[in-house]
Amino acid sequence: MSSTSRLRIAVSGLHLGENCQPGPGVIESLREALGDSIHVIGLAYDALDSGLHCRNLVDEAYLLPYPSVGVDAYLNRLFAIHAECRFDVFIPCLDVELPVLVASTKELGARGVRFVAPTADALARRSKDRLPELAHACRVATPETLTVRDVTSLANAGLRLGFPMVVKGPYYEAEIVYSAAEAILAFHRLSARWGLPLLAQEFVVGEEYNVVALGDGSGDMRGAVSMRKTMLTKLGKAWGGMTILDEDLTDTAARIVRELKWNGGCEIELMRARKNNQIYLIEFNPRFPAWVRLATRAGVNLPLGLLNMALGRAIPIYSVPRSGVWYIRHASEAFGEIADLEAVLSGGRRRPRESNS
């Protein structure tokens, strides 16, 4: 089957590393369901995003500028890529892309770029700084969270919340700090990488769970799969996990999706406190997580459902996921030639897969 007759899907968030991005899991889930009937265009933000160079992951790939360059520059590059290699659907997999894309939904639609996105209001309400407000509306507990704009407000947060506490970036990364000195170091590291404001959050001792699901835009949650984290990186990211069936977790996630009328993929991070067994809302991530393929292996292919939504088709009727399905992330090397990097850096495009040896 030629690439021109395949369904053409653009996917971002291709990096695999300690802080893995969701793109590879989304692509692999779609390939499991659709095989060679799809042609995947990878959209990366760095020439060394490892997914660009993994054999059989993407068929061709392009570089995008970070959304921080501004709406016009970002959209102009996206439209130029679309004009060169027309794709049927775009699946954005990074938090930082969504504000630009949601604000430009009409313009994207007029250019023929189809994607699934929440409303601007829903996107704003799930942000980290408004999480307590969302949790209150959903009758869910959440750790006390304070906005941190400078070292003085950081010190005040430490006095109020005590140690250990969690210092979070506005989009990604969080560090558990055990003293004022560690908090200051984390403040400088995270603000240099992600900007201000940061967040300081009460530390809850307990067991960590994540729920991945689709929201259909009307308030219903589809295909929820719960996972208990079994291995963590130093950044607190899941390196291993196991699917479980837990009605309390599912019901909590469903209340949040219903409150937001969420449209598209999401991940709800929850904590069950050790002291009282209470469930706390930790974060609501506005896209699939890097571990989304675990849900596929448990019998719930959520990327396929998202693709159907983008194409105006019905979401599949999902069965109850299998419990006890586990994963552990495995690091491996990606190889290439200097010509691959030169092509990406000079032309913003990786050679098509068929051209690689």
The other form holds:
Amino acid sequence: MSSTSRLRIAVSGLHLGENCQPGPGVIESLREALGDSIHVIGLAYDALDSGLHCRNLVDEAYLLPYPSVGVDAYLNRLFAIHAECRFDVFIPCLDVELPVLVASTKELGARGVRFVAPTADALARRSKDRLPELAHACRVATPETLTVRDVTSLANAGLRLGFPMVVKGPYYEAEIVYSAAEAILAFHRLSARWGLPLLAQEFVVGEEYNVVALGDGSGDMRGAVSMRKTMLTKLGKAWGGMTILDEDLTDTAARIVRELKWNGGCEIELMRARKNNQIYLIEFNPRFPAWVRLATRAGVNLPLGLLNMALGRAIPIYSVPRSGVWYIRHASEAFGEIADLEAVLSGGRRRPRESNS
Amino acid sequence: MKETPPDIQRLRVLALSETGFVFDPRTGHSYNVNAVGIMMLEGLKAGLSQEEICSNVRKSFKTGDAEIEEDLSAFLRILKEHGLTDTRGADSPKESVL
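Output the structure of the form predicted together with the partner chain; the preceding block shows the form predicted alone.
The complete assembly is shown below, putting the previous chain first.
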């Protein structure tokens, strides 16, 4: 099948490093369902994003600037890529992309860039600093969370929440700290990397469960898979997990999706406290997680549903996911020549797969 | 039998293989039990009384009544510690794999 007759899908978030991004899991889920009938265009933010150099993952790839560089610069580059390679659908896979994309929905639509996104209001309501408000509206418990803007407010948070507590970046990363001294170190590490404000959160002892879900924008959750993390990285990210069937988790996720009328993919991080078995809402991520392919393997291909939503097609009717399906992440190397770097850094584009082989 | 009957709702959903591999689909935890454990767990899942379970074990393993009752009591305690009978989310299982 020629690349021009195939459905052309642009996917971002390609890096599989210590903090794995969702793009590869989304692409592999779509390939499992659609095989060679899709042509995948990878959108990378760094010349060394690993997925950019994986020949079997993306058919071609482009480099674009982070939205933080400036909305105009970001959109202009996205439109230039679209003009050059014409993708039918864009599946953004990073948190930082969504505010720009949601704010530019009309302009993107006018240029023929189709994508699925939540409303600006829903996106704002799930942000880390507004999580207690959302949890209250959904009748879900959440750990007490305080905004931290400086070392003084960090110290006050430590006095109020006690230790251990969790210090979190505004978008990514969290550290469990066991003393005021550790809290200050975490504050400087996280604020240097992600900016301010940070969040200080009560530490709930229990087991962490994550739910990946697809909302259709009307309040209905069209598919969901729960998993228990079985292996964690130093950053607390899942390196291994297993699907489970727990109606309490699914019901909690459905309440949150309904409250937000969430449109698109999401990951809901929950904790079942050891002390009272209560479910706590820890975080709501506005895109599929890196482990989304586990859901596909459990029989619920959510990226396929999202793609159908973007194309205006019916979302598949998902069956109950299989429990006990597990994964363990396997790190491997992507190789390249200096010419590959030159192409990306000078031309902003990795050559199409056909011309590489 | 001195123990009160356990709440077996959670036991009913456990998957139990003939090799003694037990999987809890609600938490993702897994365990291993020996041949006696398989028989006890099957009995509990089926809603048998503790007397009936002990009787079944006695027929298969030719062990004294007191020892069987002791083993069943210990087994029930372990199930409870792992949150598999009338409590949830107890301490993390020590024999969990993966």
